[in-house]
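Below you'll find only one chain, the form predicted on its own, shown as structure tokens.
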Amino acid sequence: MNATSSPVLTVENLSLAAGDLVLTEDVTFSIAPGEMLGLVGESGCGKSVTALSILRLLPEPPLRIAAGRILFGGRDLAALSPGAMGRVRGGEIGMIFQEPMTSLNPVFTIGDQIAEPLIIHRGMKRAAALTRAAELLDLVGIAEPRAALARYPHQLSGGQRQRAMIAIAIACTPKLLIADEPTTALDVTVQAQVLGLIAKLRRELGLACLLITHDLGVVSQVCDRAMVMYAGRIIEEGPVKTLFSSPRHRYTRALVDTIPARNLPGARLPAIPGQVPAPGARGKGCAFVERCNAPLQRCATSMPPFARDPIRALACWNPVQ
């Protein structure tokens, strides 16, 4: 990553809402060319809805971008027309979804689904697009790629379907790849293969990548920086090595403590009591206050500011010292 390069993506003070219900608030981050940025947090904290908002894939209404900007290639994606946004999706930004079996179309062959963005965004003829589709299947590690072009999603294993999804996402050589829980439905061995493939493609193609996951172990393996999200807000952000070696927010500290590799073999993993408060059930102060092991009085009444220093950014009144 070139620290002097302009960001590929800059999200500024993004807030998402459904009617009067605030889902995410003041989300701010950027991704540099070639950088892998991890977005982590428990289920229900707002990770996936943030990713979908970048590509304007949220159903509008009832959901809407209430505030903020999504800057990509000199354009604010939040303000683009549906037609202009359609040219960005698949052409300039690729996305790998959580579950390929529901994301791939069951009535079209894998070859046709990979060829489609090449035909739409690159103006290729079908024969040329299918030839390129076979090359992409070979690139993502599917054996006998020419034969795989004629197969349907149900004829592939879970790992093969995810590789096919990755081939679709990178078909037009996008500048940004968004991977939303890309290994959720896969077994451990295949998870490692898919993560290795994404890291390899990132290096070889120079992709900027936003990886969304609830698994800090995954982030520690492949990401350069990480953001921790809780109840719709980014609460800590910094280089992965710094975040893992010296987490400052007490939620980040609790998450790091649950990583199996940081515990004795066979030991019971520590748990974080309670659950993420639902939108509409968040108080005026820090949303983590009811689960925190060292809250201050003002934590319940005042939202901590998101303060940035040269190394990291943090929103906590009583950080780990």
Contents of the next structure:
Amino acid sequence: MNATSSPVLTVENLSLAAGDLVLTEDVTFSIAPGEMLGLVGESGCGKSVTALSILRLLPEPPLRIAAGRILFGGRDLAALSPGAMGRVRGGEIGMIFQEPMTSLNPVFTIGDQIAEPLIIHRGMKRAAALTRAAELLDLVGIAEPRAALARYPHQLSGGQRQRAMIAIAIACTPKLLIADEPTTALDVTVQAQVLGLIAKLRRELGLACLLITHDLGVVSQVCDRAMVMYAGRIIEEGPVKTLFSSPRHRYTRALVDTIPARNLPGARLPAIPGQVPAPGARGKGCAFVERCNAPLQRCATSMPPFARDPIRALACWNPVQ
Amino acid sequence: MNGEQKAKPLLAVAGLRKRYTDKSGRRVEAVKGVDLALAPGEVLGIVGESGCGKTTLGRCIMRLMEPDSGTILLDGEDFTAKSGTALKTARRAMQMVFQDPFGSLNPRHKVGAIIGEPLVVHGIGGVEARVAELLDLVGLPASARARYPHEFSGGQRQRIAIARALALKPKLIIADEPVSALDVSIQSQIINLIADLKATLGLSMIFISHDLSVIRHVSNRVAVMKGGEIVETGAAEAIFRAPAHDYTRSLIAAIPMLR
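Coords for the form predicted together with the partner chain, given the form predicted on its own:
Whole complex next, starting from this chain.
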């Protein structure tokens, strides 16, 4: 991370709610130009709603931004009108989702779907947009890109569909790419190719990327820095090299330790007891307290602050030393 | 498990083939002549990418799908030749756990009825007591029997599915991606449960997964599948330390590891 350049995106104290139910609280982070930032957590921790809120794709209502700011390109996206947000989305911020089959439109060709943002955001004519679409398909590694323009999503494999999604996402050369579980539905060998592609585009286009995943291995391989989310809050953040080799939050530590590959084959896994508390069932203190192996008395009653040093940030009353 | 049984395999599959027609009308040869053997108390991991035929293979061994050809010897008896009551009786020895803990449990039945159903179907008495025993075995409270599947988390639902699979005291469990839909912290709880059950009940298991690190962790032996065939098989540690087949090597190289 280049600390001197100003961030592409800064999220400040973002809280999301559904009615009175608090989904995420006090989420704060920033992404530097060209940086790959990972956001990891288990299902229901709030990582996907955080991504959707940046794009203002939350179903509002019932969901809403209860507090906080989303600063991007000198504007607060949290306060932007739907029309203005439409120009940011797909133009300045690209996005990729987990399931390329449901996020591509089945009745339009791949060419039309890549050309669409170019026509809308760049005012290109259809023929020029299709030429550019073929170049983009080539860039994302689809063979015979001119012929691929005429294909429909169902005619492509899972990996090719995700490549096509990436081509759409980067069509307008965004500054930021938000990728929500982009390889979760893919086989490992295809996953490796798609992650390689994202890394290449990031180098070649200077793209900043927020990568959301449940897979610590993926984050560890491709990200510079990562954040761990638990029950609606970011509980630890740091460079991936130190974050996973010497986690300080008890949850991060437990999560790393429980991975089969970190244990001897056949050995009993150090499992984390219990389950993630649902929104609404979280207490006043740290949400991990009931599953923690070293809770203090105050952990249950008072929320640890998200304390930041120059390299890492942590919300834990009794961190691993 | 008797000592004299150790020598002969619990399950021996030879020349298993399955062709079917997919949704777009294409003929797919999903399993192309698979041979495998499973010793009592052994866990055989079957690993491969989507479409390699691993799920079809598991279903054909259970005869949830009829194989086109090949033989399945279960405890020395020809399982492929059985039908009717004989098949039903033989099936007690072999049970299945599926990936999706949401789709594999009937939402309108209480957990007690779900776990007890195999006993009822097979006309075995003492359902109440056995259900209580099974709930305890998989680490669920006795009160779980009176609740519905939707009241449980994914990990707990997988415990229910495992309890149901154990109801008839099978010798062999075929588990198809049993932990793939679960979060990391829950996945390890279920892996530990499976290991405990294997140890206490002397179960044999076919563990089907796309996840190489899970397969390495749970298996004694591993078979790598690609295009309907087993391309490499051997002791788990040998396969992961010194893979012989190019495809196995590329699979292992593609696993994202923590740095």
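Note that the rigid core is defined as the largest set of C-alphas that superpose within 1.5 Å between two forms. Remember, it's a predicted structure, so these values are computed and weren't measured experimentally. Positions refer to the first chain, counted from 1.
In this overlay on the rigid core, Gly280 has a C-alpha that sits less than 2 Å away from its partner position between these two forms. Pro270 is among the residues whose C-alpha shifts by 2 Å or more between these two forms once the rigid core is aligned.
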